[in-house]
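Here's a solo chain for you in structure tokens, the form predicted alone.
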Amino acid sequence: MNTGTSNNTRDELREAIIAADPRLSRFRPLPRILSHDEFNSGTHGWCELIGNYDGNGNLDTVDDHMRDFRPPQLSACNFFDIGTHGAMSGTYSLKLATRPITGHTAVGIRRLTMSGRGRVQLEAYLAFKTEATLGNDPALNTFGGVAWDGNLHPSEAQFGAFTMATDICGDGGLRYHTVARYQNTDLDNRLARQWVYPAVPEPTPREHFQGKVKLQYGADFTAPNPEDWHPFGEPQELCYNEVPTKVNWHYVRWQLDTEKRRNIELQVNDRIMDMSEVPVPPYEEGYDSLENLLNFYFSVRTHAPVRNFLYIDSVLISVDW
């Protein structure tokens, strides 16, 4: 038996099957697809992240900064000017929406486990927007140093950041996160358009329980100290498309290695950024109850008193194990 020929035939057949399926051909999956979530048909297990609570189910014991992340919801992208925009795939996408409170964050999380170690890849089509502001106030034509000129729109400076991240644990309680954040604006609402990563693991409910950390409502739960965020790659301008009611979908492909506990690379549209030197700091102490944890989350965070939205059309998670 010629194994090489057999493998080639298998790979060619697999590529042909993927290429013939319009739902999959827009992705570049690794050999094994763990999940393919097209939100036109439901939420597919992406749900709200909420902090841990005590044995009485008392939600007052949830950490202040985690108790109001708001649940993801299906959205037809309805806007005041055009009506229903719709998604890239059909009518509905998954929408994460903040409150109009500076610092507020909305999170959608997907919970899986690992049956092996090796490369893991998340692909998605997404778009980011702010809520349109309506009125007769001339001051609304300027925000964060951006003045409306028929092309640029002040709402672009009202969008803070969106984040893709993992929560991974295995091999006896070794827990860590990989994180990639698109920082559209800095905390002063100036356009930054920079990918960043945190150099510290995110605070946990156990650390709060142990008295090691206490964060306030609206704190950045991924890494609360702005000085812990660092840039990678060059600044990247995404397609906001002038006003808050035009939605253009961006392709993202993010790859990491759970065997080596490292990032590999991030692709956003036509740009591929090497993330192999981006550190992945683990927690110093081990965690119980999380063996083989493999969670993914998206979040959106506003830096202004304006609702920020992250729309996700579809997500595909694949592995090489």
Contents of the next structure:
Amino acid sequence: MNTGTSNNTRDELREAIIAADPRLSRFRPLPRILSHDEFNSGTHGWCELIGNYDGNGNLDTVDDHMRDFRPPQLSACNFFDIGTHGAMSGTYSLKLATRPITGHTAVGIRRLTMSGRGRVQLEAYLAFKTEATLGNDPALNTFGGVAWDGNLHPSEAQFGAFTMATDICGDGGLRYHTVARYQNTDLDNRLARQWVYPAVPEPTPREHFQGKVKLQYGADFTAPNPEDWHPFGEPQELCYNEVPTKVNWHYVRWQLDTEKRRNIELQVNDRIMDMSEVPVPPYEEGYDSLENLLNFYFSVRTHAPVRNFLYIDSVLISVDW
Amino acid sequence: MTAVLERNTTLEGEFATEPYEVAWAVEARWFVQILSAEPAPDAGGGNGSNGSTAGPGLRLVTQVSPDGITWCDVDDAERVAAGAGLTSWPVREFGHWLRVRGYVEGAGAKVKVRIYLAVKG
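Show the form predicted together with the partner chain, please, because up to now only the form predicted alone has appeared in this conversation.
Following is the full complex, with the preceding chain placed first.
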């Protein structure tokens, strides 16, 4: 396209316009912004994920491990100690909340399609917390090897993991996921603070329908076998901020390439992790009905009988096509 | 917004839905849909323990909370649902969290439900 303006001038003008907008200047979008969601004004299409069901709408036919991913909430971060904490942008953020059941996962998904191929970038500001525990039990001062000392709080060890992922399909039914999970604790509730990825594609309802896989309620739907998860990057301590009712927003920027069907990199606050060697295993068989699928999801999984929360202030999805 | 707080969940005895934040909303409405019911084993003849032929009754009370942790009933109103179908009631002037508590009448009786919370600002 010849606009009569040099690329440099155009890029500088674009950067200046973005920098002048407080809502956008906190992001570093690729040239084309597909969506910009500030949850202070609604859910913007981020909704509960559910597995597939039969022609009668019989939700008993939904896979056990995909029927209770919980409805997202618009949260003011109302807490027992200070009342309303609020969000980074206004009062409300999107909250994904698990049940207080070990292994339970909450998932919020956004559904788009692709009008091209190339780089895709997900940016967000998010925070992870557990539900506060109230009582008179001295045992509540210790969990997962963390004892309350006025600084560290046992609730930090009660947070399991949060995950960012895609579900992408195109080019004749070739389907794959890119996945990045922050494993705050291992399954024994010990602090791990490690980014991990799954080496296998996510089990699907069709595989269950075909008798290939049957997972139980609370199974890790992204990759149920813990041995299929592998670390990337170095351990990273995030800002939980001591107690369950102080919310600090983290910047994440995750980039992938749908032309090459590869990860590129993940930035989390001041750390950029190369993900180009993180494998993206496709499904062996093609999928119908999903041409140009471009889904993004966030999930939160508890490793303890305590509600885990993922708060998302805002999300920006941009592409270079 | 509509949240499906219970989806084809089989209730037995006492229960409470998960906390749901509604600080942004000014009005809400519960929809409780009974999908199927199993009477208490000693009820006999498929009758509910309340003596009706509609199956076991489901008693429901709206609760509010300032923090999502500590709850109280919003008023003295108790709703009764029995038999397949939908029961609905509104709630206003709530705190910033809502849930519904209740119980299935009759020891061992079971009721499969979907519970929707519809909220608007």
